[in-house]
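In the form predicted on its own, a lone chain appears below as structure tokens.
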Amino acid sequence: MSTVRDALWSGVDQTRERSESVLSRLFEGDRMLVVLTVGPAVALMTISAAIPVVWALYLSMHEAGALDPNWTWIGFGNYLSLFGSSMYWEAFRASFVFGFGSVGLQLVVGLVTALLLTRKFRGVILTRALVFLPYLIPTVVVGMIFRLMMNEQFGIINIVATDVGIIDEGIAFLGEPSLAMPSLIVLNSWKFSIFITMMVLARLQSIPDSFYEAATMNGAGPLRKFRDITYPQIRGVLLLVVLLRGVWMFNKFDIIWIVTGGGPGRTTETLPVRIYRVAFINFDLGMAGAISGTLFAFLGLAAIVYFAGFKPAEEVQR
């Protein structure tokens, strides 16, 4: 029995060995570990994200109508005769209005929110629930409220303004062309600025209360603490966060199709929206690929200046 005993063990050991001896080989140089670490996430990006941007950009250069599965090669003629319409143009410059307009907004909101949460107050836990509710409301149903709320027949707001003698007759919030772009940039910040408050409020509590004091001490008043002290440790949030909030809203297409379909008229009607209208409505996959190749390279440009002016991950660094 001793000697079979004798014989298992040593047989383990020198399994043992051989495996440490494998994976001492392996982990000898940093390439192997790198390519055992960071290779199954690359390749997971590769799959999820380059190979649908290739494909839409394979696509763009294609005559394809999505009921005919033969396509035809046409180069680039789909990006020419995109650059010569009016449509193109129209929806490109209703993303630029809606994305500064939303960015800008959320910044303001989201910030202001941030600051008075740092305050300590009665009741300060409820608040912060209150003010995350909206980003837990889906949008679907936060857009289907919305367009009943700013009716202007049956809207509660058109009927409580009535009601106090601020108007004299509903508006068409959503029907008015001159209006439907600023309310839908309203209801979209409404829902989506807690995100930049969030943010904002885990890098205030960072900040050593000392630094306050330190102020307070030397005479500093609440304009002069956010400029030296608040504003140089946020900074590098607010970069970020910009960054994030800018392609997120230029991409940005339930919400606006839910609201105003992207209408009146086209007055809404953005990238995104034009995409799918272009893609499901028309059944020109081609045309749609080329209008998401340029959405693409547009928002690709704009990250590159961005990191190359800003440089952000230095700010958050800091």
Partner chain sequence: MTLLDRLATRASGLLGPDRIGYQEKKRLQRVSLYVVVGVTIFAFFFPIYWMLVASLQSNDLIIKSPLYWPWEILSAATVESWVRVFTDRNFSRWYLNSLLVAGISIVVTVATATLAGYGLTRVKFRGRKMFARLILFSYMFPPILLAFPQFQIWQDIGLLNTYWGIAIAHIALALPFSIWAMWKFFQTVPIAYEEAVWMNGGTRFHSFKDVALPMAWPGMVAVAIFTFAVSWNDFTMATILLPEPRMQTLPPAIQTFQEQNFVFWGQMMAASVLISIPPFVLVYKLQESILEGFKTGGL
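Structure of the form predicted together with its partner chain (previous: the form predicted on its own):
The following holds one chain only.
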């Protein structure tokens, strides 16, 4: 018995030693080390991101239906018909309204909440925990909660508003064309404002108290303190957040699809929703590729601003 176990263990030990010496040898050379460590990352990103993106761009140059295996090369034909279609520009506009509206609202709410939570008062820890909850709730759940709460007949917002007497009958927040987009922006911001709160809060806590003490000694009021101390310290974070959030909100798909599906009519149909429609309901793959192409151009533009403004690539050069 024990001999078997000993043999087994020595076998395991031998294998481990051998593989360790092999790995030791491989890790010694710089070039090999890079290949072994960075290689898997490059391989994974190529399979999961680079190839699909190139594929979509290649697709955008073709007349391609999902049910028809033959693709016809048409160059920029898809793009040309895209730019000529009012549907595209409506979706483009909806994306901008949703993106700008969301980021604007989130910035105000997120900033005010952060300034509030950075103060010291009894229960601040509990308050912080409660305020952070929405960020942890999955998007699909957020969408469903608000669809329930904003329902025309039995949504709690309408019930309370009618009980109190603000309105006579329920409002279809998500069914009324003029209200759908603002409602969507509000419920989307409920979850994502917290992201800005967290980022700003982290930055605020690194401002030394002595700055504020000195300002108080010199007779500065709260507004002045904000303008001269707080704002310059958080400006960088705010800019970064506006840019990155702007890109993400412009490209947001899930919450819109879950809550309104692009409706009523096409009032909340943003570009990502349009891609989904065109690809999986109209089965026009080439066209979906072309819309993706324009989103990609937008991303590229944002990336140029990002790299020029923040030099993130230099941050890791050490």
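Residue numbers count along the first chain shown, from 1. Note that the rigid core is defined as the largest set of C-alphas that superpose within 1.5 Å between two forms. This one's a predicted model, so the numbers in the text were calculated from it and none came from an experiment.
Original post:
Does the C-alpha of A41 move 2 Å or more between the two forms once the rigid core is lined up?
Top reply: Passes the 2 Å threshold, so yes.
Original post:
Core-aligned, is the CA shift for G265 between the two forms 2 angstroms or more?
Top reply: The answer is no; the displacement is under 2 Å.
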